[in-house]
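The form predicted on its own is given below as one chain in structure tokens.
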Amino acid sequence: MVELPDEAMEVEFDTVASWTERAVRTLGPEYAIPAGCRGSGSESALRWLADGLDLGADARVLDDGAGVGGPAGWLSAERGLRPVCAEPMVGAVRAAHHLFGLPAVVATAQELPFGDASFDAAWCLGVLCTIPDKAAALAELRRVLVPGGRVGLLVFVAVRPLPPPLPEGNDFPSEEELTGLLSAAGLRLGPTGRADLSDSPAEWTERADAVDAEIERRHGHDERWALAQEQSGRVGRLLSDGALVPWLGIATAV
């Protein structure tokens, strides 16, 4: 089994997403969404999300940790919103620009630079898991949400111990700590559900498939291809095994 070093964070999140930019540009444009939403939600949890966030024509949205900018692109495409995109990794901005034309900074989610009350509404996919300081994270949202906006959330909740070997650099929270972390941040929790990250249509499926085969092709010689992959397999395994469940909500700015 590969051993994950302390930048597999970086490699999955930054050198991948430049490799899946330039594996689209080469497929075209119809590969974009389904591979930049590839570990950020299937369509229907998406469609859940946007529905919950009651958005409207005009909506200010915030994609905080946008990856490569799929679930953006697909609000953009679905709702005709433009979200801004905020994203640590460099490369994955990068993307987020060109493969969808989006707004895209790089930023942290615990310091987000935007003004107070900045947005209508924001969602975090897949995120949470990976911010050490989730407390922060949250109140930065709420900090740039308007008095009232609505957050999405997808997040990566424990429901028992997690067996190794575990994913590098994530830290799964139970429902019970997300609960409380949302509410005190001043986000107020409404519905929430589960997603079915296997829902999605077959196309998007072997859209993502054939950008995730390109990829390979190109770099499957590449350590750091096998150390991402090594990473997506652990938290594929704490899902098949019901260790993990991908929780959705809906919280609201108070």
Ligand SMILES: C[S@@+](CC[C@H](N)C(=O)[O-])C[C@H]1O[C@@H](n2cnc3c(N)ncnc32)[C@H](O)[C@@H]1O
Given for the second form:
Amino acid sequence: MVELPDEAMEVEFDTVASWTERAVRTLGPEYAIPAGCRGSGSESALRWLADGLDLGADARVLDDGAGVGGPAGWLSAERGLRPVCAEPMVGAVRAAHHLFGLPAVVATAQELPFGDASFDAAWCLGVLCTIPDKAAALAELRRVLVPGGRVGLLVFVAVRPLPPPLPEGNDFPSEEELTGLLSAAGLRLGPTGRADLSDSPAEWTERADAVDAEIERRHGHDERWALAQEQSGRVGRLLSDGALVPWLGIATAV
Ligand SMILES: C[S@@+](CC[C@H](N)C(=O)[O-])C[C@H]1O[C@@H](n2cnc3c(N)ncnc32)[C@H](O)[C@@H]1O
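Provide the structure of the form predicted in complex with the named molecule, given the form predicted on its own shown above.
In what comes next, the whole complex appears, and the chain from above leads the way.
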């Protein structure tokens, strides 16, 4: 079995983020949202989460672990809000800012550079499974939300032992672990659901594929592209296998 090197996550979330930004610039701005949703590539999941957050017209919203900014860009386009993106990978932060014109800062979820109660709502999509210290990340999320503020979560949850090969740097919780962590952080769980990651509009999928093809054209010879493809392919295989499920939840800061 292939051992992925330690930098696999950095390649997937930083190098490929910069390549994605360049590919979108070549193809056009309408490619930005589909290409920018990494790990949350389902429009119906974004809609379910946004509805559950019950966002007012002036809501201050945080996208925690925003990646290239696709979900925040979608929220901006669909709901007229201006989410703040926080994300540790510099290439992704630049991409989020340049592609969507949104405020974006380099920060980990465990150490958010915002005051207490700075946000009315937040979402954190496909991120918790990449963070070993989930309790610290959830405590920070709770701290920056106003009491009563809501958070939307997409978490890849392990429903049984995961068959190898596993993606490097991921630590998938069980649903029981996740709900325990939320409650310990002062986040009361409300509605939950499952994302259908295959039900986005055909146009969305075609555009995401076109961006991948453009990256492949430019960087297909680069071993980092193969590494990133292997890494995301491993998550895809676990999801197809059913051992991993895309869990959705809305929780309220108590
Ligand atoms: C699967 S991607 C999801 C990106 C984005 N939320 C989306 O749905 O398109 C996971 C993201 O988590 C970020 N990440 C990794 N470790 C993190 C941490 N400690 N704090 C915050 N984000 C982190 C990665 O850099 C990556 O952008």
